[in-house]
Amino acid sequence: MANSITKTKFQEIKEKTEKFIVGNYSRHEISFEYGVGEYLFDSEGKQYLDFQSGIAVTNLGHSEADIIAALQEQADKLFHTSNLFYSKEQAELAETLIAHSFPGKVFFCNSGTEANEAAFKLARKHSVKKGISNPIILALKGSFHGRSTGAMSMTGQEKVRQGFGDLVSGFHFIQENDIEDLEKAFSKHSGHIAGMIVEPILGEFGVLPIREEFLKRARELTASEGAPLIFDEIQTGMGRTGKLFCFQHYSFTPDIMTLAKGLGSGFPMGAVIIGEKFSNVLEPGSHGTTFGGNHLAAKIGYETIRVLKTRDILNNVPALSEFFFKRLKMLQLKFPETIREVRGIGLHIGVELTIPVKSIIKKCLENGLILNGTNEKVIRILPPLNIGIERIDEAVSIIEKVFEGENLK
């Protein structure tokens, strides 16, 4: 009788995944079982330092006690009713979002894609109300705004748009950080501009910060057209750059801001903050969502902001960022032919290499460090905001070890 082969937990999980789940993701050969703070533990018990944060989602790390307490408290009361009724949790979260951003109103949804879709519809509806024919929304060539049909249509990166046939028309893509190209677009489409959407940092395009002078000029030009300037802060929001929202680094305010990712600390949650001038564009029946802003999501969102604002987390990010950048710059001096640039704001960091990062990411993972690659040659680093300097030093040491093992010069 043949000996039976005992499968590991991971092998069982992988087999079921490949049998029953659509294969639209390229997955690492790991399944995580639980997390504590900045650490994740896989199904076989191995420990990893998480410097991906679920792609800027678990900004407070894993198993944050106050978030768990808020979830448990609300779970004992109510998960969901619907947006046909008033909600204490929604009202309190909306109030605190407005108090910490700019005057206006909030629309709740479930994800970043949905937030951007809502902003897109709002901008188009506002332009229709104004009687604009052939409305145009401006976006950046390196942008990424989501994977619904509308959000893909606003996305400048061709690799995201390809393979789905004709998308929504009415978009013009501008070269990022090119003020001349920006002004040409406004001149070309003057009188037809419905709005402009921009990520302050192009996360999926290699963690590329947009220069303040470019953003400021976009603010001036949209205002002159009476069109909304939309900040996509899905990745940069919720403290990632050292401010609660990235726009707070600048001397001006957008008209609309989209949020998700870190807003729910891992619980699906999205929001659109709409400035006063545009806050009444979406009337009853013009847009909606079944799950958006349900009692449980709103409670967790509120608690996430409370934790960020009542501890020294945001105050500590600049010092942590400075230390991180110094360590990475030292690494760049050691490997000048491999590391092209270190860039970012706060703890939203990109390390651009001269080689593809796929093998580097894999080797770091084998050494217990979770990172993310973006735009083929950029290591994207997104640690929890409440990380310690010792863990930052440990992470850079792992990267250095991998570079040395790869014989990089």
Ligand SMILES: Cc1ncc(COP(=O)(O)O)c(C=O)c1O
Second form
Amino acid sequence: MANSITKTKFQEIKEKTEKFIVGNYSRHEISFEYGVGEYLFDSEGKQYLDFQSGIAVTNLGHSEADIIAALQEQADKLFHTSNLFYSKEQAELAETLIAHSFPGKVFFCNSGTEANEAAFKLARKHSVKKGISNPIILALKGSFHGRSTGAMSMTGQEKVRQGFGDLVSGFHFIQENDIEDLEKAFSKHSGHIAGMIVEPILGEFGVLPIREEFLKRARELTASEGAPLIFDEIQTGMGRTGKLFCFQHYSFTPDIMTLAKGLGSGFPMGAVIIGEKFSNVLEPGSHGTTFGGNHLAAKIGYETIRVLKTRDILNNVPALSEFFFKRLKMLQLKFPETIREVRGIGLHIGVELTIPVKSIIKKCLENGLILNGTNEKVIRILPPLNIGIERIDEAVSIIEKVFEGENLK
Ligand SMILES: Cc1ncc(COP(=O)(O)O)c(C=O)c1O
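Can you return the structure of this protein in the form predicted in complex with the ligand rather than the form predicted on its own?
Next comes the full complex, this chain leading.
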């Protein structure tokens, strides 16, 4: 007998997903079909305001014309050859990354995890070359650096580390924003320190900015050990905080910076910017990847930076951010028992609640607003950098309506 119940497009996608794809993600009951600017449209035609940007990836919104044109132009010519040959696109992207960050060289890879893995290997290799027998890398307790064995071992958050048996040894975790703990770690491991890795804003830990004094002290202490200070700018980079890179808010420079997410505007790619002091540590054979910085990825990365730097996008972020914070703080005044703190830099915003955010995120989605929950009680807001101020108003009004509907105080 023929099945008389017609499935929706979404039901078909969901059924196949559950049958054929590993269940390591908990997914919302939505499948998107296309996107235009700050809007996404699902399989059933419903429109959403995207204030998650694929977790800080589509910083220019969806279907950005110049990115599509660059992709199409390159796709017509050449996708991939391998790192056994020179590449014009790769060389040009490296040149522009260095011009906009600090003097040094670039290593290309395919994701944030791989960028951190490369930085980790570089730091260890450098210290072993120096004759350090048991190198220690310092990281933060609330950090998230990725899911490979190395990047996971470098991650402080227990929930990421648990369940895999013994991890890579040689890490010491410091309490974020605690200068005393930072200094203690440096004096305990002095002479053995291979490097320190820091996210300037702990994204997966609830959008927690690291204070400038702490970062500055980390800069001084790593310099005195001759060890690299590594900034993980995978989430904070590519304009998210209003500067191309978050370190540019401060008066000092890291030795190494890892990038991914927004670098490819949705095309998977990663990069490690390695300052001059450390740029010759990785020699032929010591590290590599097949795809890293292939012609297509590099072309899109270059175009992403060109668009960010030549349009008035970054200059507008402070005003957008100020308006967003003002509206969210007004919301906090209305719901003082529910909203504990509004924090972040630029358009990297966290709203910490006193309650879990899961059902709030779900209700916002039902009302056509895509947000992201992180660290259980934090609403993470990552809109495209080129949105209009009216969209911010619209988003906060949806959050307000959801709070009211839930009878929050
Ligand atoms: C700060 C930070 N580092 C590393 C990663 C890992 O990047 P990927 O998921 O591209 O491997 C992430 C991803 O969320 C991140 O936010």
